[in-house]
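There is one chain below, alone, in C-alpha cells, taken in the form predicted on its own.
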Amino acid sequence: MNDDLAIEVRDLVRTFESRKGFFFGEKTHTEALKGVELNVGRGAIFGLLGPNGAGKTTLTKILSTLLLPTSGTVQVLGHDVVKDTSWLRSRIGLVLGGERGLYNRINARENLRYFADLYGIPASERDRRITEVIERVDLTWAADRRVEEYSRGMKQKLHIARGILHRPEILFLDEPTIGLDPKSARETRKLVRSLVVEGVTIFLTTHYMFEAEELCPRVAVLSKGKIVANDSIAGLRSRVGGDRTIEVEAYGFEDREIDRLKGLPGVSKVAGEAFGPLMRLTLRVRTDDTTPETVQGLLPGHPELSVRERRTSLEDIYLDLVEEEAQ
C-alpha cells in the first residue's frame, strides 16, 4: 500500500444481475464496471467525469462502502472496503444529494443531531460541531426551519453539512452544486477548496466541466465502465490534440478544403458539426504555426466565413474522449 494514496483500485469489476421474461426465469448480467484501475492521491481534489450510465455512481458507492465489488481490490485510506468497512465509515463523508437522506418533518439542527449520534460524535462536541457546519454552508438563518420548507438548493447545502459533520478524512461529493444558484455554487466550491487546505481528500463527480477544471488538478473520465483517461488537465489537452482550438464557420465546406485544413502544421484533428444552415469545423492545434489568419487564407471563397481561436476546454476534451471510446 502506498501511503501517498487515498484510493487504490485494481481490476475492479461490478456486475448486476436481474431477471426478465416469463415468470422472470431469464437471468441477465450487466457489467457496470469493467476492470477499473485508479489511484487518487491524498489531500487533493480528484474529479471523475463521465456520461450518464458510465458507472460513476456505482464506483462512488463501492469506494464509500455502500456497495460490494464483484471482483478486484479496493483500498481507501489504506484499508480494504470489504474487510474494514466499520473502520472506514467513521472516516468517510458522502454527499449524494437529492431528496433522500434527510428527514423533512424536522429542522436542520435536529437532522444534524441525529446524524451526529450515528457518527458517534461526543455529546460535549455535538452542538458546537452542528453550529460550525451550518455556518460553513450558510444555513444559519434557516437552521430552525423544517426541511420540508427548504428549496432544492438548501437541501443540497444541508447534505454537505451532514457530510462534513464528523470531520472525515475523505469526502465523496456527487454533483455537489446541482440545484444551487450561482452565488451558492461559488460558495460551495470555496468550501471544497478550504476542506482540502485542512487536509481532506475530495473525490468529486460532476457534469459541470468548468467546475472540474476550476477545482481538480487531476481528473479521470469513465466511459462504459472503464477509465479511458486519467491525467492533469494539461495532459488531457495534449492527448486530444493540443491547448489550442480554432473554430471555423461557413455555409458548407468542400472536401478538398477540409483536406487542406487537416494538412496544416500542428493540426491533429478536424471535426465537423452542423448548426442549421451553417457548418462548424473544429481544429485541434498542437503548435503556434497555424493561426486563424492561416486558416482564413485557405478558405477564400466564403464571404460569410467566421474564424476564432480559443483555448481547448475540459468540455472539448471530455467530448473528444467519450466520442473516441464510442467508435
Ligand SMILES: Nc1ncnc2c1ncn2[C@@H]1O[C@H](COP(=O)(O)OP(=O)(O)O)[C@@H](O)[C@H]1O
Given for the second form:
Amino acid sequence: MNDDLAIEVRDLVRTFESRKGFFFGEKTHTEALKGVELNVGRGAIFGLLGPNGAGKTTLTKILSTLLLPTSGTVQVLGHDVVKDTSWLRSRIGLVLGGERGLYNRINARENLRYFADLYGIPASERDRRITEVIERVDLTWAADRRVEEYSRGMKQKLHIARGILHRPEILFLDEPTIGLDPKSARETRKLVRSLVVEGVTIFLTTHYMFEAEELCPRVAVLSKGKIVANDSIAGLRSRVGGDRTIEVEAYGFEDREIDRLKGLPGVSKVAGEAFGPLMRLTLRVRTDDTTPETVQGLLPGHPELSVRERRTSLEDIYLDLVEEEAQ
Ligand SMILES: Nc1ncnc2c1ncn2[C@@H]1O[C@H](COP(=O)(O)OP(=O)(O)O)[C@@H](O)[C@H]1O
Ligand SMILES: [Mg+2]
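Following the display of the form predicted on its own, present the structure of the form predicted in complex with the named molecule.
Zooming out: every chain and molecule, the one shown earlier first.
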C-alpha cells in the first residue's frame, strides 16, 4: 500500500455476459476492461480519456464500488474496493453522467436532504451542509425551485452538490460535461477546478481531449479496455512522432502511392479516412525534408489533389493513440 496514491489498479479485468437476438438465445461476451494497470496520486484532477465504449464508465463504477471486478485488484484510498466497500462508500463521491438520480417534483434543498439522510449526515449538521454545497455550486438563487424547472446545466451542478455533500476525499465524475451547452460545460469545468483546491482528489472521465488538457495535469488514455498512455499533457505532446501534420485529399489512392508516402523521410504514420467520394490521408511528419511539395510530387495524376500542412494538435495525438493505423 502506498499512502501517496489515491487509486491503485492491478491487472483489472471486467467482462459482461449478456443475451441478445431472438428470445435472447444468443450469448455475448464483452471484455470491457482487459488488464488495466493504473496509479493515481492524491490531490489533483486525474483525467481518464477515451472514446465511447472504451470502458471508462465500467472502470469508474468499479473504482466507486458500484460494480465488482471480474479479476485483478483495485485499491482506492488504500482500501480494497471488494472488501472495504462500506469504509470506502462514506469517503467517495460519484457523479455519473445523464439526468437520472434526482427527484423532479421537489426542490434542490429537498433533494439534498434526502441524500443527506442516505449518507447518514447528522440532522444537526444537515441543513447547514446543504446550504454550503448549494452555495458552492452557485445554485443558491434557484435552491427553492423544483428541479423539473432546472436546465441540464443546473441539474448537473445539483448532481455535483450531491456528490460532495458528505465531503468525500475522492470524487468520481463520469463525463461531467456531456450533453451540456457550451456555457454550462464551461461553468462545470470551473467548478471542478475549484473543488480540487479544497484538497479533493478528482477522477474525471471525458472523451474530449481539450477538456482533459484544460483540467488535468495527468491523463490516462483508455482504448478498448486497455490503458494505452499514462502521462502528463506535456509528456503526451512530446511523444508525437512529428510536430507537423500533412493532409492529402483526392478521389482515392493506390496502395503503392500510400507506400511511397510511408517511405518519405520523417514520416511516422499515414492514416486514411473516407469523406464521401474523397479520401483523406493524414501524415505525421518529423523532419523538414518532407514538405507539402514533396508529397505533391509523389502523387501525379490526381487532378483534384489537395495538400495542406498544419501543426499537429494534442487531439491528433489522442486519435493516434485510440485509432488503429489505416492501411
Ligand atoms: N452492463 C453491461 N452489459 C453488457 N455490456 C456492457 C455493460 N456495460 C458496458 N458494457 C460494454 O462494455 C464496453 C465498455 O463500456 P463503457 O464502460 O460504458 O464504455 P465508455 O464509458 O468508455 O463509453 C462496451 O463495449 C459496452 O457495450
Ligand atoms: Mg461512459
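Owing to the predicted nature of the structure, the values given are computational and were not obtained by experimental measurement. In this text, the rigid core denotes the largest set of C-alpha atoms whose superposition between the two forms falls within 1.5 Å. Numbering follows the first chain given and starts at 1.
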| property | result |
| --- | --- |
| Core-superposed C-alpha of Thr57 shifting 2 Å or more between the two forms | no |
